[in-house]
Amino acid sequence: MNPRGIAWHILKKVFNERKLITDNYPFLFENVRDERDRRLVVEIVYGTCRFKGRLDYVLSRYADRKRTEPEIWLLLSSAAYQILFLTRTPDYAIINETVTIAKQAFQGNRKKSGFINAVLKKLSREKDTLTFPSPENFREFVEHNLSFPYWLGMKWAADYGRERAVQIMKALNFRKPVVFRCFNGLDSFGSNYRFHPTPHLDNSFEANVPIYLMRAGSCYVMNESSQLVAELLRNFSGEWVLDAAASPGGKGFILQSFDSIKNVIFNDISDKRLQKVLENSKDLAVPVPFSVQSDFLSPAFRKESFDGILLDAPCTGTGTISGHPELKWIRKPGEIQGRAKLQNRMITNAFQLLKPGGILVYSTCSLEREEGEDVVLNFVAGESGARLLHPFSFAAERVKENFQSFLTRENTLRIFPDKYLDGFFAAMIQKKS
């Protein structure tokens, strides 16, 4: 199967089975050997997911979506993305290969392949004259210009105001640079690569370096927002600190690098997830002395046994859409409340495991207030032994300066996405002595 056919196959898995793009990487690596072809597949899949709403709008000028088979529409969408965005490839080559894929997939059905050919040729001829909806019609603008589900755009408009919501959606359509945390210096890379420190945190860099070299150099791909959650405990002193939902391990690895934290326990729900932590630990030469498999809805620890806990709770992940654009189409409105119920139980359990005077950092990579502010503020309001601390109480001075603008009136952190940062929420809770 050629790269464009592989991309179509993965897109069907994403939209028909709600599978994450990264879940399809094993299939990609098994079926595509050439590195350039792999990059093409990744480009098509991520780009089609990122701009699906805009592509639907364009294709609707030339075809009736309701009368078109979903898998044909998806094939048209992947080809439309290439015609509109991959300017180095001639349109005729994209069209010819897409038609060939259709002939093979539909057993030579001329009607289907002819339809695909006609639609794409019309798009190719008229692509320079295309226009897209303006903000005056907000629904059309959200769905077909910014390329987001209307329910999600309207939710952010209700939570943060329309102007901020538009900024969020535009930022989540950016391709962020690959940012990584370096644990053992950059000397192992030699002089062939140029590294640029990222704007907000120490030991964080971006560079055009192959992933396998990053791992050999003890570097871990991790957005600065995600790194920040662990950085909030840089100057915290504790004998025992728990990373409650540890996989894939990055935040726990950062905690272990702090001299003032003696022991870090990595906990996660399944053996598979813990194995991922241990694999990353081995690749990075960062030891994991303590790992525990337990469901944090029923954690396998004694009450009041930890000085500090980091709970990066499972969430809808809407703050990471720039790196996982399929999430905006996979997520449904009802999932937010379902995740919030889970998070409420987890924060209660985490608090019970804290020693008096202990510190809990709660975070999510979600932009939804239901998973962030509501969870924390409702918990503190209902728990007499809990109090919110200033989130920079144990952070380095540079962190305070660079993230001060994200501090809320309630003393929590609400990070909005931009060129570098993912959307995140974080808060610090202390159990009263």
Ligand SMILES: C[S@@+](CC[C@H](N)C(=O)[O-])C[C@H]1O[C@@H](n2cnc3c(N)ncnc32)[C@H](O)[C@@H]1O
The other form holds:
Amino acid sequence: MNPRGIAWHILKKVFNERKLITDNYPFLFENVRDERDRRLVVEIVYGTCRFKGRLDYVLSRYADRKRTEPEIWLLLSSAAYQILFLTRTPDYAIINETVTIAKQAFQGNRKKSGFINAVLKKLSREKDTLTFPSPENFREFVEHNLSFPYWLGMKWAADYGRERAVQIMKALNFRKPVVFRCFNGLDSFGSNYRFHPTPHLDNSFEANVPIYLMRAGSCYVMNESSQLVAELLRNFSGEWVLDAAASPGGKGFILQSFDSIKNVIFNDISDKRLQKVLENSKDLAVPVPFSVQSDFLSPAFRKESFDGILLDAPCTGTGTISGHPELKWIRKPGEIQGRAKLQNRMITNAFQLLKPGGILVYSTCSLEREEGEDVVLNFVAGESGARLLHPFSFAAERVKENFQSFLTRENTLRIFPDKYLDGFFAAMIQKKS
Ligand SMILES: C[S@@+](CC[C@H](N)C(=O)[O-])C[C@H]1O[C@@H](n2cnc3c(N)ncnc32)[C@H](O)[C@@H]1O
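Form predicted in complex with the named molecule, following the form predicted on its own:
In what comes next, the whole complex appears, and the chain from above leads the way.
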């Protein structure tokens, strides 16, 4: 199969089976050997997911979506993305390849391939005259200009106001620079590569190093918001710290690198994902002496046994849509409440495992209050032994300065996405002595 056919195949997995793009990587690596072809597949798949609403809008000028088979619509969407957003391949080549894919997939059905050909040719002819909905019609603007499902855009407008909601959606459509946390310095890379420190944290860089080399050089791909969560415990002293939902390990590795934290236990529900922690720790030369597989809904630890706990809870991940644009289409409104229920149980369990005086950091990479503020504030309101601490109680000066603007009146951290940062939530709770 050619790269465009592979991209279509992966898009069908995402839209029909709600599979994450990264879950399709093994298929991609098995079926596409050439590095440049792989990059093309990745570009088409991510771009189509990122701008699906716009693509639907322009295609609707030339075809009736309701009368078009969904898989043909998806093939048209991926070709429309290439025609509108990619510059290296001429439109006629994109159209020819797409029609060839259709002929193979539909056993030479001429009606279908002819239809695809006609739609794409019209799009190619008119592409410089296209316009998109303006903010006056908010629904149209959200769906067909910003390319987000209306329910999600409206939810953010209700939670944060329209202006902020639009900023969030625009920021989540940026392709962020790839950021690395470096654990053992940069010497191993020699002088062939350029490293730029990222704006908010120490030991964090953007670089022109291919990811496979990064792995060999003890650096780890990790957004600054994600690094920040662990940085909140930089000046915390403790003998035993639990990373309750640890895989693939980034935050736990940072905790382990702090001198004042003696032992970090990496816990995760999934054995397979725990293996990933161990693989990563080997690549990074950051040892993980303690790893435990247990469901944190019934944790395998004694009560009051930890000085500190990081609960980076499983969540809808809506703050990370720029890196995972398929999440906008995969997530459904009911899932938010489902995750919140799980998070409420996990935070209660985490608190029970804390020693008196112990510290719990709760975080999610979600923009939803139900998974962040509501979980933490409801828990603290109902638990007389819990106290909300200032999130920067153990943070370095630089963190305090750079993340000051994300502090909320409720004494929590709500990070909105921007060019560098993913959307995140974090709060710090202490068990009263
Ligand atoms: C947001 S990720 C954690 C990311 C990690 N802290 C890091 O920085 O690399 C959430 C993790 O929670 C794990 N998880 C989900 N449900 C769980 C449960 N009931 N008990 C323990 N871990 C769970 C998932 O396997 C996933 O690895």
